[in-house]
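Just one chain follows, in the form predicted on its own, and it is written as structure tokens.
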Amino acid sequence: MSKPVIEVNNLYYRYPRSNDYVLKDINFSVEKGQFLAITGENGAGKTTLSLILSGIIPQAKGGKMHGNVIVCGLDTQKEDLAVLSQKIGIVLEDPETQLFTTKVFNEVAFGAENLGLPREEIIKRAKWALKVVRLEGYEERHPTMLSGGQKQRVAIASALTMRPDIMVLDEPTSQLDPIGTIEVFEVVKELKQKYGMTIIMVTHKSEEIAAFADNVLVINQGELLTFGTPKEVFSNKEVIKKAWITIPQVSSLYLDLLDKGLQLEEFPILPEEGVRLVKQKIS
């Protein structure tokens, strides 16, 4: 078995000027090419964990950290952020906080420029990244004139020019409408399936978790509550109640049918699973 691309061991963290740990005894690993969703109620420590995975915490924000986080064989507390950024890219919740140039192409090329790459290589990477996020033809647009989903895709493309092995997305669709949400998730799906990229996404959106994630990590009050497949997590009533997780609509329908006395063979998390189970029951 290959070594995990992310290993988190006995992780504790508290912010500067605070005595309270926001993350406590976190342990998990992620295999190459997996899609891990991180979820839990607001304030549970999800964003803090994503910043730790990228090395921004504690290197840029300080604080006290115990344990270790190894990304692609590199210790995030010791390795230079410039080196880490070539292994793990991060996209924040609000794309506008990451956009600051006057053209989409310049925005996307910025990360590769910071690596000191030759001009030809920068252009090549920027064109590739725009193609991946389906924004070819938008090169001369001003980023502020784009839709929310398009802005988020520009932010993803900017990280892609660094050619990272891992992409961390911190609630990338929380401010988007349904169309923008689908746009972003389709791009992320392609990054995983076509390019073999490892995806770490902080999100509350259970429908998308069910459709795209390989595993789900649930954080509750700074502690790892559970780690498992979407079906294992969404079918765990104790976890759902404790962490205030919203389950997919088809799963809610299943529970309603159970209350009405209709017994189904398995717990559905995808619409097609629910349709198949109901058809089996009434046929």
Contents of the next structure:
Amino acid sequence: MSKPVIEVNNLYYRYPRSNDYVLKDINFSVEKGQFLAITGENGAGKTTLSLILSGIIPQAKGGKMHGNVIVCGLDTQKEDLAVLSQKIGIVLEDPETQLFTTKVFNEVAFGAENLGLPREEIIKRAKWALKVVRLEGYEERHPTMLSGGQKQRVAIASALTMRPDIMVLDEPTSQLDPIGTIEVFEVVKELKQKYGMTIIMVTHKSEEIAAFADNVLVINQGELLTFGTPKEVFSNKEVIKKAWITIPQVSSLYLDLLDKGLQLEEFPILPEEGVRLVKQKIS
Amino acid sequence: MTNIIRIQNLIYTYPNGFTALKGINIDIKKNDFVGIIGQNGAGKSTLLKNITGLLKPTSGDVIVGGLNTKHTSVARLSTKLGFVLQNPDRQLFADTVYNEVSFGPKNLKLTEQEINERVEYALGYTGLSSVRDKFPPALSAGERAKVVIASVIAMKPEIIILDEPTTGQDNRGCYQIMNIAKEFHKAGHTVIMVTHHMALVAEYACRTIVFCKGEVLLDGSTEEVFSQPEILKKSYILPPQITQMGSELSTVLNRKKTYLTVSDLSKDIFTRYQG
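After the form predicted on its own, can we look at the form predicted in complex with its partner chain?
Shown next: the complete complex, the earlier chain at its head.
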């Protein structure tokens, strides 16, 4: 096993002027090149956790944090945010909070410019990032004039040009059409496979988690409820109920058939598995 | 049945010259539950703004409950239809849930008793009675969305329009919102919902309209629409997972049917298994 790129140990956190810990006793680690999905109810602490991983909490937001979070060997509570941001890129849930320039191209190039890269390299990276997120031809458009989904993709492209080791995405597909959603997941897969990037994604989309993520972390009321492969998590009835997780439709089909008295050979999380298992039973 | 909404040759061009709607014709009957889907930027939100009168057609007409939006104020239209925006936080401004929900009725110049009755009704409808004195921003995303829906219900509209109601909602919030919409529909009202959540469209909408680049690509029963995956692809839409599985299993099930829900497919698999 390779050394983890993210290590979270005994993490507790509460916001300034609040007595309640929004995260309690969180422990987990992520290896390089893994795709970890974080899921759970709204208000469970998912976004807070993403901001902690990137060092924005507590450095820019204050609050009280115990335990430690080590990213690429750097302590996120102590390391300079400018240094951390080259290791770990973050795409926020509401892209509008992140967009500020007057042209899509400038927006996407901004991060790379700040790395002090040569001009050609900046242009190359920005073009690549726009291609990856399917926004070629939008270079001259004003970011605020784009649709919600397009803005989300601009924000992703902006983070991509930094070529960070780790990318944290907070619900990056919540406003995207179905194929746009899959494309973002395909992009993430490519980043993982081609560039060995580690991906942390907050998402409710279980069907995509099933198809793309290596592991799933479920947070419930600030606590880590479970950490496992998508199959382990989605087949855990107790966890699903407690954290109100939507499971893939193919998994629901399994449970529905089970209720009727028909048990498929295994618990499917992918549609092709489901089709195969059903065919086994009825052909 | 009467058409509660008539959209005729609707063209809408934004001030920057971008034509978002290129000649739309849609009639919506009273008590229909319509899902509107399509890729990002297809014109769905522009259409909703034209229906609610927030935007006026560049050409063509939009007639809501007999009123032409061109000649009708948004205030007048808001007694016919309620609009729930994509992001509830853009719509909330009062200090308590009660005040938020009572704002609309107060503006209708109703008596205090009538206002009170309407707010109580709306809070009960959405299950918010227990949080009436809370500060809206302190509520969960699901509850905030319900506050917006309650504000809309308090206006007693005939039509409710939901723009991406489940964005940012978890599973629980999602189904709570959809159940309110379902009740509203059952009570004989009309629901129009724009969403990217295909499983919800499949489960709740009777009719589905697919937009693509400012035009109507498909318009029909939800079943008909989801039975055409190749056309849907043009607008970046995929049918729900269960529909896709159903079509792959059609040979072994010996049924050519468009499955919209898990229980639909499950039933047929079980029947085939038994015999």
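Positions refer to the first chain, counted from 1. Just so we're on the same page, rigid core means the largest C-alpha set that superposes within 1.5 Å between forms. Small disclaimer: the values here were computed from a predicted structure and weren't measured.
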{"item": "Selected hinge residue, I90, A109, I26, Y138 [rigid parts, motion between these two forms]", "value": "I90"}
{"item": "Smaller rigid part, angle turned between these two forms (C-alpha superposition) in °", "value": "13"}
{"item": "Rigid-core-superposed Cα shift at K124 between these two forms, Å", "value": "3.4"}
